[in-house]
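Below, in structure tokens: the form predicted alone, a single chain.
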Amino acid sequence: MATRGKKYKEAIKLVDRQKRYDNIQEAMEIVKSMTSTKFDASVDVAVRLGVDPRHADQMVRGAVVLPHGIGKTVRVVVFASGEKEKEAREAGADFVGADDLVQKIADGWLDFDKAIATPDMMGKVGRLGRVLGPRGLMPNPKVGTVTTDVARAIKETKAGRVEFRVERAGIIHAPIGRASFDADKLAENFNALMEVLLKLKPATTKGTYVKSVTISSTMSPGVKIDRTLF
């Protein structure tokens, strides 16, 4: 602890604690600079909206695909039978089933990141609502996981689609890259995912949509964006 509480303290000495950054690139060139990990950290982005999720109309929820991906492998489940179940098999699924795959997880096994079903999978796969739910494994119409086009789905899924909804506090929290990224290509994410929230928001909220928009990559601290660029 006290190894990582000293390499934060000179983390902190690199970013300037009061401004607010209104160029994007070198937001990220600051968050490169700040991560000390062993590991490729990843860089997240906290937007503050100023809605109340408690009112299912100013609900933020949805999805964007990244240009770059997010650096990782994204393991994914499809709930399909027929030839949806062939479709999704050779778009790349790691793992296809209908009741057999609704077992196996309500066995225990969730060994994958992201689930997709078809429609008519859905009142079987509604039974593992407790188990996926929780988890954000839940597949849901509104972020494009519960549909006919699974290969599109798994393409996207595997090629750096995140999803996103805002927390009870009024935040969103969504992964935007690795610190081993570019920071031309970290603020090209950063920046497809702003235009995504932007789009999404409810006609019923009222005063500033963006509060405060901050960068930081995993045990670093945040840098603030100016957000009046949005």
Given for the second form:
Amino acid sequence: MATRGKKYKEAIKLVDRQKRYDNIQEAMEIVKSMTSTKFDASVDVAVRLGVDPRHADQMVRGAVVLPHGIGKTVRVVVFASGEKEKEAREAGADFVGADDLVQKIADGWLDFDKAIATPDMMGKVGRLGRVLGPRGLMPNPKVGTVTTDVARAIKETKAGRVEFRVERAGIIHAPIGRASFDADKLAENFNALMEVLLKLKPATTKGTYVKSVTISSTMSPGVKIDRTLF
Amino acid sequence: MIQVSGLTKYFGPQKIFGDITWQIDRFQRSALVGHNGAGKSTILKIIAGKLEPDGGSVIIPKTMTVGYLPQEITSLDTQPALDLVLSGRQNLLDLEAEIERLQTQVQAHPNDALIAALGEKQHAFETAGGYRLRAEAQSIMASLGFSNDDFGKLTTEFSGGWQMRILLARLLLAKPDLLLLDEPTNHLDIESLAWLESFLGSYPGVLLIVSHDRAFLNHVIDGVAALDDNGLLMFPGNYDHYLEMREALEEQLEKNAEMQRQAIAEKQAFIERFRYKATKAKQVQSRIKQLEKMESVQLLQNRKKIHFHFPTPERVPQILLELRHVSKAYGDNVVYKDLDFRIYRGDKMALVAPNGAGKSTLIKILADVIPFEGERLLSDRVKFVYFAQHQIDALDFKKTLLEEAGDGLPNTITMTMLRSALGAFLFTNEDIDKPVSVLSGGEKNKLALAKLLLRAPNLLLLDEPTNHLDLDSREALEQALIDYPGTIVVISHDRWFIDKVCNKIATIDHGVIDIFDGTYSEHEAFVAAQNAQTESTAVDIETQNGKKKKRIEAAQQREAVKKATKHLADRVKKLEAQSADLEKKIAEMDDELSLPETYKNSARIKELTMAKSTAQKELDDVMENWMMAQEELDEAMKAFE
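Same protein, different state: after the form predicted alone, show the form predicted in complex with its partner chain.
After this comes the whole thing, all chains and molecules, with the earlier chain placed first.
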């Protein structure tokens, strides 16, 4: 049996483990109070969905732009050439390139958090599948990272665009901010995420869609939210 | 769920099995067991759709994917090994090609429909684990013992055993819903086997395994389907549990059969007695009907258990065989350098190491069948036999089994002993007149073994003696070797077998031999404890290497201490045993002296008192010697600290 640390044992006293919190703001306050890390901990949400991800039509995947961002600088690289290259630079991309960028990444450079590509670059970017794919960095039209509107994609990503997808056990994990955020800002971010998640409910799912929602910060106990709110 | 109903198969006029009905549920992990020739592999082939049954059917849901690993392979396509393994997920390779095609099209003519299609395909590829496919394939291959250089080698460059591993890797990558494995552990070394066990332990589908490796089955399965002439019998639990349950069932059935025999006899006696008595006619008729309706109790096929006693070998000196400063290299590959190695009387030693570490080389050096540098000292009166991996090639295929077994044996071996030895290896009376040429691989192996063991050797050098043997034969060999009074050095990948037979484990690592005094499970526990200790402190690779070197040095040191102090330790042990015997004797005499009957017999009292005082004196001497020996041993040990 895993043993718990002192801080965790202290933190768990602050939360009622049996209660399902219906006041999001209150839940956020508790999460903030439980945080005892020396760094600015991230606040994360875990939502268990009533979907079977083994069926392709029940795969929940999407992205949401959080109104208050996630409090982290996102390093973006853009595969683009010509006009689009200029557009990307102006929009604040950290690195823009075409063949040179492909080569740089193929040589082992992976110092970025997100990759965006214009459709006309996909033939070249495709070659990086084995490098970017396993790290979840491969640009994909389905989540808006293969687009002609690179400026918007960069701005959204920088502003706090969070991608999520259901994992094997039917759970979505996503960050919604930092412990230093105000509780109301965290609550707004949370609501934005849940709104998108509900919109993505697959037509083929049966029974309850949102089975449980838990909010926690890095290394803290979880605070359970009343699922009937959704 | 898989439904097997009324399955029947003939080979020529011979019925292999008939009317097999079996329902295999989701997530079931079963072993199919039975004696050689019962039709286990045939059933797997029929379920896999590789063979048509003569009767009955197998119903597998359409959505279920089936993967089958045959016992032997005929030929493989010539292509790089990694490519063949990847072809296990051909659907993903096709999807990858489709994505590449779409990416090129999107690049040339970007339009919304194409971009959306690309997104869908990419998403499907990612969800199915396409981006991790190559890494996963390489990881499986590495776990099965392939090196990085092997990935690109052509399949035809590998030996049969390695080709089987390639096929196994392909199957494990494909992760079919129903995985049928026929002898998957053949050709695997212990490390790969342990990995395969843990892999199958968390396998998400249905498993059906035919294997003769008891430890492997015990780890992986949760049910046993036992095939014999009466059909298929299901037992829950692992293989050990199956053996217990089967034994209990056999006993129960025998009791039932006995009760039935008695009931029949009673009824028949009644019928005979009152057959012609009109007043009892009704009761007689009723009993006749009862007899007609009675179904006879079917007994299970008997699992034979015969103990074979080896001819007692001649007593030999304490050190049977010694290697001094032995070096051996194959070209640039140095296997042993300046190796010192001893085999002591009573050792039952297993050589354990990954493939290619030099186990067979060592045993060949011990048997003096390959050239090497250095000294090999064989003590007087040591008569050894060497069982090579391909020992069956030495058999004369034209002779009958009995003729071949008796060929070249000393005159002291009588025909009864010969027949009893063959019986111990589960050859029946009908078998012994068969020509050697018609025996199966397993049977030839057993014959070669029986032949060697009958020569009354005092040292056995066995290289993979359990290959191709079915579980019953393995048990027979296991028992024979446990009872064997001589010395054994054996190479085997069957952990159960090693654990039962051996009392010393020699691990070989880069030409250094580390000898552990104890059984294989004790060795495993020791290694696990050591590893846990190592893992508990985070160390970088350099320190790791340093630790390894230190471990090797410590092992060498331990070995040196053991060698130098063995005679003392043995003496201490012997004296301890002597003192225990004497103490027991004295206690018995005390007991007798305290009996009232003894008091009436003055002669007996005198006799006992005398005997007691002699024994006491003897005990004092023994204790004194023991103390001295113990001190000597302690000092010798201290000298090495």
